[in-house]
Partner chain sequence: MHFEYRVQGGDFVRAGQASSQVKKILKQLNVAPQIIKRVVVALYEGEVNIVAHAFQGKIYIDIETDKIRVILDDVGPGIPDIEMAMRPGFSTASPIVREMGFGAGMGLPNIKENTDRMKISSVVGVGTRLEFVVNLKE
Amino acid sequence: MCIGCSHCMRVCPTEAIRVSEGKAHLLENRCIDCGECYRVCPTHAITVEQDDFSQIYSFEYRIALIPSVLLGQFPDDATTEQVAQALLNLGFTSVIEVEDSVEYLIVKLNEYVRNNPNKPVISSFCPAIVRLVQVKFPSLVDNIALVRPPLDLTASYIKSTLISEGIAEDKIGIFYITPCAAKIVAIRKPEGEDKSEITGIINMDFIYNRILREVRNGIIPPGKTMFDSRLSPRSYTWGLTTGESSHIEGRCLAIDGIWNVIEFLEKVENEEVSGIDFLELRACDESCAGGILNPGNRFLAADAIRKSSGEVGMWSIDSVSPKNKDYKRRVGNQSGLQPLSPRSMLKLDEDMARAMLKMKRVNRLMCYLPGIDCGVCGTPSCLSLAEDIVQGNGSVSQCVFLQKIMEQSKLDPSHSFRIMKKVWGENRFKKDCDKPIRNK
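Will you show this chain by itself, using the form predicted alone?
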């Protein structure tokens, strides 16, 4: 389905995409699963995998782990209880909110921020941001909070509770309904822990219509739901921008949108900002409400969640202490993450001496490349082309400007044409009046 339009290559914040043979190709070691490429692909050639829904029936206890942003996707007349009951009708045996562990997490995060000398502490909530720091800002890896996010804490708590009731672990299936691709990767290849307690992943855009159909068909009797929300108002808004930072002590900032985050982290890395204790960084605009798998409008979803935040469940401040004690008892020794490692995309070689030689060659190549980052070479920038060349994955002849110079000296025009076909594919140079329409 890919038409080699290069839209994805241009928006990727870590330059993880190249075009060759007329198709986009992913450099997996650079990818942070932010989903920016997914948003702009005009032919929907980029897809997000999920587990087979029928997998839930392999377990006797089938728990749907839902984020509050799922509830913000539905029209006002679809209640939280109806959404939960629809999930029960679809085959789950219980529904629990991801943010159930937030009140306990607030205590742990504040302790961590107070005691950690590396400031600002960077939230570990958004897995795309964790990987962004590892890939693009490796010097800031030690600033990431080694505290497990709500998704992992709640899953561990659920499993621990059921096992304590005498239920065998192999009978328990915990399925997360995700608004984004980054959390899928965080579950399948977790950073800072050996494995995830999540059994399977279901994309929110997949299950939304199935839930809505259950609600609209009137199958759910009023007042008959088995769902009892246990969230506090601040738990309910945790996945939104400022939902986390507004409950952490000290000077905190909340920044959403991957490019806004990158701009700010560059300032932090260059020591241009100081006196900040905590950074809530989210890859998506409006945080989880802007996840690429959300079917609804992010602004309407965020507004709906904020309006409903004080009306979920029977909650009072007196219920926090016993709940936190129960969390401490069950998952207190599982609330931390193992130290994280950088995986810098700028590493040219494992051997320092060879890496320095390659860096010198990159700098030398940049003297000749035009520096306008046009992307016609099939890479997102002149620097990325230079790095590809040094790594043996590219050629200086890919640059059309250098081709022109070589044509004037020794490069045959037909050879230049063959080079462009190698990058953009055979069909790119055939007459096709539909190309502008498709690309639009």
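Positions refer to the first chain, counted from 1. This one's a predicted model, so the numbers in the text were calculated from it and none came from an experiment. In this text, rigid core is short for the largest set of C-alphas that superpose within 1.5 Å between two forms. Compared with the form predicted together with its partner chain:
The Cα position of residue 400 differs by 2 Å or more between the two forms after fitting on the rigid core. Relative to the superposed rigid core, residue 369 undergoes a CA displacement of at least 2 Å between the two forms.
Same protein, the form predicted together with its partner chain this time rather than the form predicted alone?
So it's only the chain below, everything else dropped.
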């Protein structure tokens, strides 16, 4: 239950959250699904949608698509084979790694970076980054690599393989076990694709306990499993920071953490940086190891994945490997994304003349607002309150400073109290010894 504590509002990188009537509200067109709000919510009021687990049984072929970060969540003594076997015990008919397509993707991505004049090419791997660019850096939309991320490519490949074995498409269910909220939205409302090949989504924090129970119950004898990991080490670490950038030719940079990315994209947009060919950008600190649904610690998970990557995969890495040839044959013509469009959140109005009038009003309001960004008005900053007012979504009396000034002349103190209650709700003004305190 949301208690209107405003913690989420303060950390949102796109200022997409407001508090009113004692509850947080999301401005959906600004949200990039990065999940920063989810991390700080003290009451777990923000939930991540997932599909009901039992729906896997509607399909005869039930494939669990697992990212390598799943394997990094478990204690050292739980082997990859055991985790995979646990998923089979839970009802899946096969387990395949998301990174299965990475060797083919490396070829496609290098081709793309070589041939695309819009430098730096920005990776399309992290869906929160794709949306960040669309809403906040619209002029860089053409820099996003129009290459499908490994999850989608692998799913298409699996489907194509099964169909060619004579299995009817409606009998195939591909379920992705996700560490991340952005991937869920990317599957439900894909950018640059008409529809996703993924049938359903299982959150990692939901499946974690079940897998661990299976493993701990000792039902699974190590080494006896139908699962055989055939990933190359570099496929295995694709979801970690530098996972992509280390394998793209030219000058590449890897940046993780949404604020770091924003800071850097500002520079890219101003053309203050040059000579960079490829940018691997990830919303989460430590990339997918820091995904919001991961139960484990991000640094330990990243370390575990790096360590075990040395043990997986034996085959040679080249563009003409049998596997890559098979990928090319099956999904070669489906490896691209359709062009993405900007959806700027910053514009004050579609019409420039009206936008200018609004900007003048915003600037005038800013002369009176205190500029301390206290958030008591229910918006993240003085500027966001000014913009809300100009857009007809707020009023100057929400500002506690202006209220105090108005109380000197015309505003009745009891009216000003009512205004505050309208923002923060009745309960915020009652004694409460059990309120969740955010530990810094």
